[in-house]
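Let's start with one chain on its own, the form predicted alone, as structure tokens.
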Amino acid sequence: MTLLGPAEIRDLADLLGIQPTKKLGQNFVIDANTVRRIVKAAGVVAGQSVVEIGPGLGSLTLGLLETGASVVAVEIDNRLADQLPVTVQLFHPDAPLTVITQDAMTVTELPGTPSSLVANLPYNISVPVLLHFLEYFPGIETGLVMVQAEVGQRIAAEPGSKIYGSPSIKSAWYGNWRTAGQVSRQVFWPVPNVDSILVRFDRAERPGTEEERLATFALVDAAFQQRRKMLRQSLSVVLGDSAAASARLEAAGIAPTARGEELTVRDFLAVARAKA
């Protein structure tokens, strides 16, 4: 099966009158080898149902379909959404493709039960979109996303790291994350001014209920809004005052003088559950 190359990508963009914009994070992959590398790293196999967010002109979509998987593509741009089935039919006739023309952040239902998420995510919304899909679609068990290197490293960071923060902990609520390789800027059109990275995830059992998730995430947000402060200070915003925060932390077995970057998602959950 033939995948899209630089000439095809530019021809499609000209056909649709598309000038890639930073606002929509449109950087199209123009290298077939990179597409196949992403698909292989994602572990997509024949018969699997995959959801792709922001398929753009279809580079990655064709790579996923090449494996024999079916694809549900979520695309906010009407022009791109309308063209995608045409492109797929040309390169891979009658391939199992469903296109949803919608803002990914508003999608709460998907046809079938996709078990994997694979996407080249716009840099400005990558973390919110990931968390949204993991929250609403528990059937998504694995996935691979290409994101800005700095963002991907934060998602996969371990406690104690300087880049460990809110995205790391919130992502960890849903499963295990690891980086899966760098991606050259030169495989994109237009060439972005940031580096990209692949991040792989495998879902794990959620550590708590939905109510506990909301309470835990509120603590995480407070802790990292003032990440240099001790938790007894940063959490006083949501727990009442410094004394109340200290009492809750001690009840959870955590030192009030600790900082947010030292805690795992289960530590924050313990604070949410604790009774001072």
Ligand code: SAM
Contents of the next structure:
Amino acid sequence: MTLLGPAEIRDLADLLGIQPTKKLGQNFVIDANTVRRIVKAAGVVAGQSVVEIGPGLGSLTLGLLETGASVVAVEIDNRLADQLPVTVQLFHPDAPLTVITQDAMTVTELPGTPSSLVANLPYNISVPVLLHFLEYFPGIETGLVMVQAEVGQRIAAEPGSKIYGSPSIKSAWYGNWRTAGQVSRQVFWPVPNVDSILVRFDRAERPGTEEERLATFALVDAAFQQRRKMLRQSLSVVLGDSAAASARLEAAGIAPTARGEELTVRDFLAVARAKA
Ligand code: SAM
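Next up, the form predicted in complex with S-adenosylmethionine (SAM). The previous block was the form predicted alone.
What follows is the entire complex, opening with the chain shown before.
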């Protein structure tokens, strides 16, 4: 089976009269080796159900189907969503594909309980859409996404580093993340003005309940809205005042003078749970 290259991508775009839009983060992969690399790094196997966010013209979709996996593809642009089954039928007749034409941020049900998420994400919504899927679909055990390099490094960052922040901690709620290699700008059409990176995800047990997650995320947001401030100050916004914040932090075994970038997701959860 063949994958889409530069000529096929141009032909499809011409056929559909598509001018890729920045608003929807439409940078299409035109390189079969990159597609195979993503599929390999994702560890997709035959018979697996995979959800893909933003299939576009189908570059990655065909690579996923090539393994014998089934794909549920969520695409907001109805011209692309309508064309996808036609393209797949041409390259890989009768492959198990379901297309959902919808904003991925509003998807709350998926057919076939996908166990993996593989996507070249639209970079303007990459973190929120990832968190949304991990929250709504606990059956997703692993994932491999291509995102803007800076964003991927933030997601996978460890406490104490300059880039560690809200995306790192919120992602860590759902599992373990690591970067899995840079991707050249030249593999996209149009060529984006940012670098891309692969990020791998493996789900781990959630550290707390849904109520605790919401409380933890509210603390994380407050801590990183004023990331240079000590937690007794930054958390006073959500915990009342700095005395209340200090008491709560101490009850959780965290120094009130610490900064958010020093805390793990479990530390933030401890603060959410602590009764001062
Ligand atoms: N997967 C394709 C590839 O690798 O060539 C396309 C990736 S492109 C970076 C992002 C895709 O996400 C586009 O097809 C775009 O239309 C789609 N998209 C953007 N926002 C979306 C949303 N909110 N929900 C679903 N799809 C979206």
